[in-house]
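First comes one chain, alone, set out as structure tokens in the form predicted on its own.
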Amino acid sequence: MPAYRPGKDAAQAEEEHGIVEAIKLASNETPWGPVPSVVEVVSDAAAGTNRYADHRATAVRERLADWMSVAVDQVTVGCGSVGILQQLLLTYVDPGDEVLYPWRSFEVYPVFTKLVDGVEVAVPLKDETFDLEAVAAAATEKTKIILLSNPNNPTGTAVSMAEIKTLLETVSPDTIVVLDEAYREFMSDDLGNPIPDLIGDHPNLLVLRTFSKAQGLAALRVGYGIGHPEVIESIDKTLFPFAVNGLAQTAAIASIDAHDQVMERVEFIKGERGRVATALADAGWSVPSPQANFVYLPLGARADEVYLELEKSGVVTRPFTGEGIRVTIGTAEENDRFLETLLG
């Protein structure tokens, strides 16, 4: 069974190269805490830690309906939205029903896939994007639940509501359909929005975002599903005992209500975003229309190499051995010291 590998730390890199002011480019976080608004909450809220969270985040879920338009029943908080994605799996996949998603895609996909005992079914991407008539095509009347990282984690790229919209009319209403939106804030407006264009006429469709990426809290794990009140009561059931602390409701709350100060920090990392992507171009490398906070670098064999040099000089990265690599977006300073420490 293949084991999830987090992005490594700094520190860590430092250790094994004897350097030091290494900079962590390989998780997807950004570069600042949380707005401080929320780190003022979170501060008063910690007296509190002595008693149990509300197991359900009721006020959570309110808070997210009105902010998303839709009925409280559609809301789900988890632990991360990929504890939402586990809780899904052992809600609706038995041994040898089918999971398909895209490939190369979130690497806990098939770790998840495994541990329920399920069969995986990847379609290889085209252009570092989704191939979604293949999947469609892939889909079988054994085929639970489609996983689509939108935008993909790790190459960046996106696809459209339009194109969503095409897959759910192809598919069997019985297979449900996961939008996995971590990087929701990051991606063009143009692309649409699944939970006011999709989710009234499917179903089927699940969304699924978080509070770790744009909101910057991903040390307190919160995320939450926008789906059809069926599938959020069944996946509820298998939520484990208060797993979304106190502190984490505290922040997702407030983090809403400073929406305009995240959103400010968004548009200055998607400004870097296109500042990276265009210099990576000008200097000859390949890199797939970015959609998310990072970049990517399809090098193939090359990866692990590239990915090595840049960390023996401080700057690590996320390598996809025989792939390519994942590069965060951070501050202006440490993109500036991964294009120069890449291009020389």
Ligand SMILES: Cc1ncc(COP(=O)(O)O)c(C=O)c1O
The other form holds:
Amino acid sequence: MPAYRPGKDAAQAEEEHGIVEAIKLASNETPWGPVPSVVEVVSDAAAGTNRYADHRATAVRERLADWMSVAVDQVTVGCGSVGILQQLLLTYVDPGDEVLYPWRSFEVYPVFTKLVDGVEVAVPLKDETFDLEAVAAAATEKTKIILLSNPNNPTGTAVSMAEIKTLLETVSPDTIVVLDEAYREFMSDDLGNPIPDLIGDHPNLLVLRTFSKAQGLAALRVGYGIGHPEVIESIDKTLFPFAVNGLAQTAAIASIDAHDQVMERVEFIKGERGRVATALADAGWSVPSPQANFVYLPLGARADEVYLELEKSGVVTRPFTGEGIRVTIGTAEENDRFLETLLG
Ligand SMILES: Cc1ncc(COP(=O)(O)O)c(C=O)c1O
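Switch from the form predicted on its own, shown above, to the form predicted in complex with the ligand and output its structure.
First the chain shown before, then all remaining chains and molecules of the complex.
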């Protein structure tokens, strides 16, 4: 059973290498805390944590349904979007069933597949992005779930809703297709939006999103899923009691209220992402077009070596041995430090 390996934090790197002032660009978090109005309501809510919170996070579901213009029975809320993903696999995958995903992708997919004794079917990426024709061709009657991290973690590339629609029209309606949109806010609008564009026509589509990234609530653990009411009702049965804590519920609603402020920060990160990608391209690096809050350096066999050199200089990134490194976009100062360390 493989274990999930989280990104290293700055303090760990400082201790390991005997350095100071390391920066963490390893876990695709935002560099700032939540917006001030969210911090305020969470602080106030802390006094009420002697009581269990609402198991179903009803108020969050209602607010999300209103915000997304869907019915409330199309919405679920979980302990991070990975919490919902685990619920989904527990609900639908029996031992021997296939779970299909492009690979390299999000580290959690093989871990969760093994957890339910599913059979992993990994379809290689083509030019660091999904080969959806190959994904469709690899689907069989045993394929229970297809997992698509869009944008893809760690390569940062994204496919359009038109391409996802073609896939949905090709695979069996009994196969659940998950669009894991943890980085939704950082994607180009031109790629489309599955909630208005696809959910209505495809009851086997489940869209997962999170408050961990753009909204800066990673440590509170709250994510949501939008799909068909039957799928939502089924996966709700596997929700661990009170999995979505009270502070997370309060923070999620306040973050939706502060959406404009959140999106101002997202625009800043997108601007920095463009600046970093251009600087890398100007220096001769070939970087896949980034659609999330990170860039990917396809270093192949040199991945570990470059990762280690960056880390010894206090820039902590995420390595994928033999493949590449993933670098989160941080503040302007942090991004400058990464570029200066890498490019010299
Ligand atoms: C593709 C993808 N999905 C989900 C997550 C985690 O989201 P959450 O914090 O909502 O569980 C991540 C975080 O790294 C991710 O990269």
